[in-house]
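Take a look at this single chain, the form predicted on its own, given in structure tokens.
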Amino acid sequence: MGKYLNLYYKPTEEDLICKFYIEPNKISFEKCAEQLAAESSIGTWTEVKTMNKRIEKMSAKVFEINKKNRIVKIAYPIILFERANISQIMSSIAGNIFGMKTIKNLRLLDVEIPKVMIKSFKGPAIGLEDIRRIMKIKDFPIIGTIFKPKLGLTPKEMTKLAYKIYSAGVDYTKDDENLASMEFNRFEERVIRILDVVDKIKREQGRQVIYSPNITSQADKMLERAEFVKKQGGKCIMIDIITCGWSSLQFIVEKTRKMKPIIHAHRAGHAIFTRNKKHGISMLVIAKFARLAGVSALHTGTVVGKMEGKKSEVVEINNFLRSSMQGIKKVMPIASGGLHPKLVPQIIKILGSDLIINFGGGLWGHPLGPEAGAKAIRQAIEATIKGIPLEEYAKNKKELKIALKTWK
């Protein structure tokens, strides 16, 4: 047994534990695991004269090996990490190791975060229960949509569409991930116009609907936009957390904590490193750190929609977001991507009703228009919650009836 390989080691309560899938490249499995632990903690490619006994005690330790499944578990002493600094933590456990020649494939499957590290994070200012309280929606999925086409609409066009779909039963609208502040659609005008509609719906229907504008940009610009949304009475902001990065996300969360916006976390770009099951980082790991960082709601997958994602994986992520975590608030899962009314029973059966369900083309593509699309979605959810088959419920609901014929 060496500094980095110790199968007799018993992890302490303060160790951060990583579960990796590894495929060695022309070296033994044990040697590969040992090099992985070294590079991700105190070691390098050769012995150095500056190493001493004190530093050796800081080494990461491979304490479990399953060669059949190609799984190793590595324990990292808490002293290796700066508390509440996700960028530094990820640079260690998911940094240089992915570029090592001695590793053919490597995937960070899971991470067990010690209580002492969890307590260094504040988590969400607004969590799952807060979202339901703000919107006054209980025991029913929150019906969301993404304005479509995803690019090209003007603020004035979006305003008209927002009123139509809110009036028809949509609870929650959001910008798409690549809509920022372009010539054809400036951020400030869009926010002012749509939040005026949000206020109008509250006056007319007594409903607190939500608009989530995409503030994604440089960190200082995102803060300006978040403050602008708050000034206009907005209750939610959206951030593309992968393309912005952990440091930008943590910056915005901390700077807006007193404002308490709902922070809608879009995961655009995640599949670059989450999709290949032999290499990269799992979405579960991303979800764990996103919750600690302080997001309120997170895209996690649909299982039945257009986006890739195994049932077991999506369910595990959603269960984690809704579980207790040392006082860190729960996060609302978001199902989004290729959804339409006919898929509603499967979505709720698999993922439950404690989530936001976002419909894009499955609302805007309804033959009778977006209002009918919104009504069909609500009808599908009502039927599912009541335990009534969609076809039966649709007999006297023309919007749902047409939707079921449109999307098979």
Ligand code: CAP
Second form
Amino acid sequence: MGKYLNLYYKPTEEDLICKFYIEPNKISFEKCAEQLAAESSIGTWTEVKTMNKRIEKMSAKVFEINKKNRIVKIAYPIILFERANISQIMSSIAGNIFGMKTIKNLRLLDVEIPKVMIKSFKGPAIGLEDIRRIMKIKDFPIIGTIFKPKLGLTPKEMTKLAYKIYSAGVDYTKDDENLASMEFNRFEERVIRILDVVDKIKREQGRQVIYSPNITSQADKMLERAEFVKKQGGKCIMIDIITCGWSSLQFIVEKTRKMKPIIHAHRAGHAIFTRNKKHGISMLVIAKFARLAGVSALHTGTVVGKMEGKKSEVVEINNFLRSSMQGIKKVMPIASGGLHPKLVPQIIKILGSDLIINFGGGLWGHPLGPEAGAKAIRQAIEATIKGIPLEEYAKNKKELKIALKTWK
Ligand code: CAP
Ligand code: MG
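In place of the form predicted on its own, output the structure of the form predicted together with 2-carboxyarabinitol-1,5-diphosphate.
The next block holds the full complex; its first chain is the one shown before.
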């Protein structure tokens, strides 16, 4: 087992480094770390007769141990990975190790991806700056909404609502994560109708608003849907990246690279493995691979809304998405989940204004209706960007005033 533990090892520029939290189960910390490095690279539970010196050199190495914090760092030689194959990378560093009896809890906290591996990915065809260029919105958050109720509306109903809320100031609408193509709402009809509204808004108001239809399905159907959206003049597609999986995501990104849609990544289901702080994978790791895979925009949390997500973590992920990464384009963060006008100053204070802010219930639940909901949101964002307290700005704006009374 010795070959997997080397506290003198200095990782090379080409190593992929994983930071794990581990809780051993009835074995020593060192032994547990070694087993982790073995199972996630070349080894198994016993020595095998087929091992040789050449293969031994390919082993992952535990090079840092912090018993107090239960943290280990493991370096993986690049030779262990197929370039640009996220599924294979995950099967190594986020695979069998999570089910081993000798490990009670295990969490992949972070991954440092070497330059050579980053370079093997193309990243987003359309990134954060492209979204802003397409929409012609500078220095202002993009105002988004999710049609609600999340299931049940017909394409005709959504179309009427879309026209109303775009006209009232919404820039970006999206399907909910569990809306695909059902008997009450077929994908094609919905796309045709809502994209007609998008065109109408452009003709009438000169604004390029966006509709993000959820193409989530089996990979071949997703491609058909993406092509259909393109044919109808659509500029965006949404994918549930966790439930579809890395392979499907990479497939769609590559197959649509020439069409250049905005790829909106919904992360429904991520909390199955990101939420328990002792076990699973951090959202930061997901965000790193989603960016390499080529998403344009990614749900990352709100801190103040209905979904779990610590401030430091959400801020770190947002900063990562907007930082430089060996020429890989930046990704636009999406703050969504339980948001309403009153929360706007806090969101912008915490996350800045270079993002999409999505309001579902906080728009559709406005007592005066969706148009008032949309107006109240825009008013709240305007006030915040101008540095005016919401209560003051709301004095002569009934939509915001009522929203502030409704949601505290
Ligand atoms: C928001 C949302 C999103 C969540 C997912 C929903 O609606 O559409 O799916 O934001 O969480 O259905 O909950 P509301 P996250 O504005 O009505 O809450 O963005 O953290 O992945
Ligand atoms: Mg949703």
